[in-house]
Amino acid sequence: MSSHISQDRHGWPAALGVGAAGGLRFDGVDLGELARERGTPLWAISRATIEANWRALDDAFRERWPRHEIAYSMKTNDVLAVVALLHGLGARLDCSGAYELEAAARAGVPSSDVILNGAGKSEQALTLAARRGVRQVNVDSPDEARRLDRIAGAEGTRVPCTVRVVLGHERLLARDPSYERSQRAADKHGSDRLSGQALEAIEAVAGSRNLDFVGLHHHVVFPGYLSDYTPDRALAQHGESARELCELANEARRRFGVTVDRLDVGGGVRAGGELLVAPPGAPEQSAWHRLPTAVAFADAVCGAIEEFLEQDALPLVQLESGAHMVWDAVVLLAAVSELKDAARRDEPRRRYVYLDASTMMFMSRGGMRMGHPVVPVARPLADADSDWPVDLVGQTCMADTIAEGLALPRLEPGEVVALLHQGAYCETLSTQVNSIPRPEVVLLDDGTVTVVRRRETLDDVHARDSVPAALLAGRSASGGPPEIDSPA
């Protein structure tokens, strides 16, 4: 049986808890009070559990490396409050493409604090970095680094640059085999290290007439995304990360001499908690892993750094962590609609329960391997109905399981629960597949709650559409009217 169970209160964030009464309370907040409010399927933000996780990354670097900073990968969550709140703490803002340049923008982020990143940029996003003084682009290729230094003189501006880079990672490879997979998922962003694709973007942007080398880039991909999870493993493949990008640097220096001023080794970390990773369709396969702390993954890439890199000047080690940030700092609230028993011949027996939710609306369920813990929310710490098998499924006409063959109280309709671990590409992912639109989001702080994205409507669903008046005026095939039916 599946240990997306939560009675044991496996993965709960310490501002979730159990109210007097005996509910479910999150950042001083009655989930149950907040469902009957304000409807359900709901989204709620905790933005204590934001600042603890912000804090305990930067406290840690700060630590072992005082210069350093932290940008938030806004692809994570892109929630504009989330977003503001996080500039407010110290963070810079990470950004893929022009479209979220603008968005952070409207999040009140200066664009000296926004850096640029992602692969194959678009012209538009390039002239943007350009003409706004972005903090700096992380280059992709060389072909990048051309067009940036063009675009860069004809704005008549000077664009600071680090080149993302591509590693063989040969070392971790032998260590942990199951990396290729994340490898390979990764391979489009950056200039390849062992083809000598990466020196050739190097020198590109620091013989250009409009760049400045700043350093250089690489990103980690979370181990529990597609790899064979492990705490170890994901301490090894940041400090193996570290250190070979540290090797890059060296032969750097020595072909073109370059010193490498920020040394940008991306985002790929959860630390502090527990995580639930949970194959789709493989509950026997969901295992809790304790995350490692904040303070070893610190060590794991200074103490790389400071090993390995040959300069005397200490650069400036920049993450681009997102899910660290919000991952556990947010709980979905959803409503059962439904039981349905399923006893047939030879099979163990199941139950359904369906919910107003869907995994439609946090698709890192299936892609990413992600599970996410289930909570009663009347009643958080009620024994299981260990009997029936339940499985926590969708209304939408889609391979639509949430989670998968728990054990918990036997749940009857009205009755809400919270999907915790929601705040990592889950809104950001959802989609209005059966035009179901997609839920409100508020912020929890202390008591207090906050709307900080509406609930969409139908109207909103098919805004972009037009039906040609022809169409509405034409017959059906069959000589009849066609027939059109609104939603109440």
Ligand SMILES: Cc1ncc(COP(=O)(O)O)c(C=O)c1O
Second form
Amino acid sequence: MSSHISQDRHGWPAALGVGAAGGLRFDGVDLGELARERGTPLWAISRATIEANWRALDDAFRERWPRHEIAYSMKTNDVLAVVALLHGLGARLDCSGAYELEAAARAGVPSSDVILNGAGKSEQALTLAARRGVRQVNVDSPDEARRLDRIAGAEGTRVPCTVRVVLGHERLLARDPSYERSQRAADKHGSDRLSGQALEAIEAVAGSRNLDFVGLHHHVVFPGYLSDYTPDRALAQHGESARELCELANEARRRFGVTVDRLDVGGGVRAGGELLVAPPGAPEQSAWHRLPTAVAFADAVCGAIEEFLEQDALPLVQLESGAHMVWDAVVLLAAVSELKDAARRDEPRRRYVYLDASTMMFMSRGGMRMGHPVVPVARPLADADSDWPVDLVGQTCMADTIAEGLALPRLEPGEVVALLHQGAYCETLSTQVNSIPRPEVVLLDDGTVTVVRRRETLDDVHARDSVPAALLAGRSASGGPPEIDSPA
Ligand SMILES: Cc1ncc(COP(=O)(O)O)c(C=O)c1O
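Now show me the form predicted together with the ligand, since the one above was the form predicted on its own.
Everything in the complex follows now, all chains and molecules, and the chain you saw is the first one.
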């Protein structure tokens, strides 16, 4: 059976534990009580876990490299309290597009701490970036450099820019052709090195009137999303990407006389702990992986820069880290609504456990192959008591398998389970299919609970709708408050 269960404490962050009464606790809060008080489904964020994740990466790079900074990549989890917490710890912010730039301000992050990313950036995004004075724009293409130069001129300001690069990865590909898959996914972002487009973009920035060329940028897509994950492969990809960025920097210096003051090595780091990769529909492929340490990532990146960058001045090493900061800092509490034993004639017996949550609330499962380990909150360490595989399924009418082929204790209707590793690319990629409102989000902090995003209501889901009167001829739309918004 598959390995989504977590009774053996696989993948538990340090703040997750078992209380004296035997129930699951997270950041000092009893999760069973929390579910009773606040209802389910519910996302619970652990402040201590985010802080520990931040410290691990920040300390590792500080030890290894005198000049570094980490930007939190807001798309990963855009709860403003999370953004404010990480900014308070010292993070800058990686924003994609105008809306995130605006949202950053709502979390108290000044534009001077924002790195603007994004492919095909809108005029609005570039104008805001120039007008408000962002820390830097990671320019995607030669055309974008020309557009931004024009906009900065019109705004009467100068904009610091790195050039985002699509790397060739020839050495990695020679070693392992399957790298191709993970690379292609990111090809639309940035200027291609092998064709010379990246040099063209560097020249466009360096030769512009209103932009300052400050360095180069490349984002490594986390290999677990797209191909078979191994810790060695992850480290090799980061080391090799840093090396190739340095080689491009050397070439740009020779050709245009520019110096790279900032090397932005993007995201794709998940360090420390154990991660469940679980492609949907293929329980036999789901596997736990011990992640490399933050120190190993720092060594891979900084070692390559030390060895291959041919300039005297030490560049600022920038990271744009999303998933690492939050992935294990959030659990989704969900209640069992129903059980069904399916016994098809030609197939082995199987039990469906229906939850009041759904994979539509966390597309990380279907789209990104991430597994979400399951722990019953009232008896987290209980043994499985069925030989049958259990499928945990969601409440929507879509293919909605939360976890399959599990060996679990027999769950009862009303029983609450915690789905772990819900911090990264879950709510930000969620849908409201079947008009289902999204869960409340609470921040746990050493025994205290604060609502940081209220539960969505049916009114929120349909807030943009209006039904033309002619379509209602002879009928009336119910305008009263719905009876189902408060959680069961
Ligand atoms: C430009 C950029 N930087 C950083 C990140 C964050 O990546 P991760 O969550 O793997 O750290 C992303 C994610 O897509 C990205 O596109």
